[in-house]
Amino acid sequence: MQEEKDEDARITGLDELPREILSAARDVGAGEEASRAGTFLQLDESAVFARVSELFEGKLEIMGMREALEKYGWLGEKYFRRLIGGDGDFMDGYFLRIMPGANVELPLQAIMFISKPGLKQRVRNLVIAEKGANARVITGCTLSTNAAQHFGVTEFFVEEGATLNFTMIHSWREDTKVRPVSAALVEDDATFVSNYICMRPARDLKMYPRAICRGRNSRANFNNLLYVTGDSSLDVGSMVKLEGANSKGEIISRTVAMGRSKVIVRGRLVGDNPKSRAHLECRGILQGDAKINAIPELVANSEGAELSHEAAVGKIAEKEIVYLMSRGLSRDEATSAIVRGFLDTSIMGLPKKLDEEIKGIVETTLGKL
């Protein structure tokens, strides 16, 4: 049954919303308006918040995916479930779309929030960064309730001459059940880069993001960073296809791993076209009897591709605890600074600006666990 948009619901500003919830999203990357090219927000069924800054007015585009779908027949012909079928009903969702050859210096937020207890969120989302266009997108999913559920389906489309970064920051509660499913088409010469960031982790994730790099030159890295506690159960893994030539690949994961935890890295590359690159790296850190399992798997399907991988896993060296308290730290002092210099965030290629504020983001929730 479709749900019935609540305009009563809608907001002139993020400053109207109550404190627990703009405190919240400041926690998964929400920054101030004039902080951002575009913002986004969902509250649970509906969106309640679409803005584009007056700087970047004919540049993009922000609005509900219902929305979007009204307003452009030729969504649903072209782009809309073209990667991820299904014909369920959604509980709206963002559309991103990046005019041709616009550089959008400042990143573009969208925030998906949850505050009924119980909910199971259902969106669909569909970024579009046309031809030579340039652009950062930070997502941020979190909740204020209990016992909730977050599916969400997102497609991208990367255009030729394209660069598109998109950062993804969640944090959840440990009675809460998470899948994610994303998928990206890197057209000729264009870049896709994924980021995803969990500090507070559900107790139950899966996700396994792909990218089609079809084109000449074309490009994709996921990056994951992992903070996992407790008894929650993490399933994260990462495709990259290349089927152009020229076309390359990399995905790099760094994930802490605590308590009674139990997390699963996985890592693909296919190689299609026999002048493709692709390289897969996984590093963990164990403490207590958290359990990481790491599966990177290679797929050469023309000779001449060249994919390569390493991994490693293990607690963290008493040598590297004993030096810092050599100097002055305590034992969890110690711990601390090596997971935080682990969790490095300059792996995600963003602009110096953007990744101090990542990191900070990083820092500042890893000091509240």
The other form holds:
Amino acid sequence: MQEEKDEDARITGLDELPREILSAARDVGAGEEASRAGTFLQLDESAVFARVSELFEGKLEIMGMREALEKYGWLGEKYFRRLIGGDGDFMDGYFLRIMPGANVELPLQAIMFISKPGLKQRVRNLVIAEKGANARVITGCTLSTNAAQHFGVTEFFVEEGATLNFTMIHSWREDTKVRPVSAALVEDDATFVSNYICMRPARDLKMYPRAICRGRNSRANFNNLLYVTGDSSLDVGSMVKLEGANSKGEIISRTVAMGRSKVIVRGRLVGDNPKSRAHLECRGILQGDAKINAIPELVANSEGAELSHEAAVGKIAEKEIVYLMSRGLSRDEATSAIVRGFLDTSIMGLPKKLDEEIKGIVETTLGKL
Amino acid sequence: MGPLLQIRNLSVEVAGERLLEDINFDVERGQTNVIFGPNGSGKTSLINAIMGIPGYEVVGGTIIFDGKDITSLSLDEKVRLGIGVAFQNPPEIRGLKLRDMLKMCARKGLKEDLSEEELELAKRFNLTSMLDRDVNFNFSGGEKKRSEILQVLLMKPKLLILDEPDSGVDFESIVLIGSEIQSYLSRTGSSAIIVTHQGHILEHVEAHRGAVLMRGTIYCYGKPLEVLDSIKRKGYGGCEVCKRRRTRMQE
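Same protein, the form predicted in complex with the partner chain this time rather than the form predicted alone?
What follows is the whole complex; the chain from before opens it.
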């Protein structure tokens, strides 16, 4: 019965989606299929669309997680649930595989959407960038309903010499509960960049993604931009564990907290290798009755590990507002310009076109608030 | 038409402390006034009070601009009436690109591009390579001054207020800043108030009137180069005993 229902839900193009779903998906980065190397869409419980653009056939694979597990028996042995265990049931998710040596110039996109009121969407995702592959992934998670919950587990494998730039955009409602869990394994000479943008935060969101730099010369960067309003409560952390020789890590967080929101921003760098280096930067501005608790942690387990951090939290500097007012902006316009500047996407290392797109999403969301 | 700016009996306090006392000061249309004064004499406070920077409370007197009483207007309202100010120590704003700041100054939307003419002006100020940098972040002293003047010129103000445009900058920057300011003033017939400590800018900008501000009040008015010459010879200590003290700007 369930399978029959899944079949019925399948679509052959994003333009078949109801307008309100498509519009909400666009707000979290869903682009025209022509501008993407491939597209995945999960609506509520099921993967309803997965397609690789013709130009990139043979370079990558996109499918629902359940289908991938059926197709490739070896996934279970080598990858699936290797970084994050668990034996619970799940409602599909995405499987993205970038083939060895493939250079995927256009971004791949995955959209997770909740339309059923009260749904607990539980998904498992798996992303593999095989040896020497180079790709950018943009995922958007959002909803059009109330009282929903989103539990996403994502495992990343960035194999030797591969580069994976993963950007996740969240847009929730004030009654949504969200629990994303993710882990990345970064091998020799590989780079993993994880960007997280949360523009419309949930009632309750907790996440603490981690990257393990196991390989020599491996590198992991986390960049988080959080815009938190109303009564939202966020607990967002990132962790980089440096096991490989010459491995490097960086965590940058920018948080704007307004209203009565409460934000905990964690960052943890663990230097296990004597030739490892990492830096953590956490900056926050707050207005109204908002609260920010920044918790940077440096754990050096090896004498040669070099770990550093800087953190600064406070209200928007009055002298900056005055400066912009002296250029003709009202106080509100000046505040807004400073917030926009603070949530600067150029820290995310995206290619120019994608950066402009993401910047546009941030601008649009701030404009609608 | 009367003067572009008329300040009458202006007294100003910050957090209850009197910083300016009974200031009288006019700027005629198309003319440039210079304010001299030692460190801590109240020059920047006077600019902040004219502009309506929050915290500077006018406790007496009036400020009339272009025939309108602007004493209690907010900073942005004054700017929109046509007063442009270049700060001595502008703050850095992370994430805000100089290019976008210039668009704001030119009253453009962020999606519009700067015009050829505006880009050409930025080029003359040697700031083309700074356009996509965060405003004032890691700018040298000279770059900050050039950026300030460029921003103000793009606002096309009727009155320019420049706080020490010539301090901490190299010789070439002073020549550049001075000649661009003078070119703008000559072309548009706008007026200016220039605060200067050492007077270098006066080699490139034609100034009509000067005043010495000390201990929060104006000690004298006179021809700018004469006042500057006197300060150079006798120092500000000479102003204390000068017979010109408290002479009104009548000549």
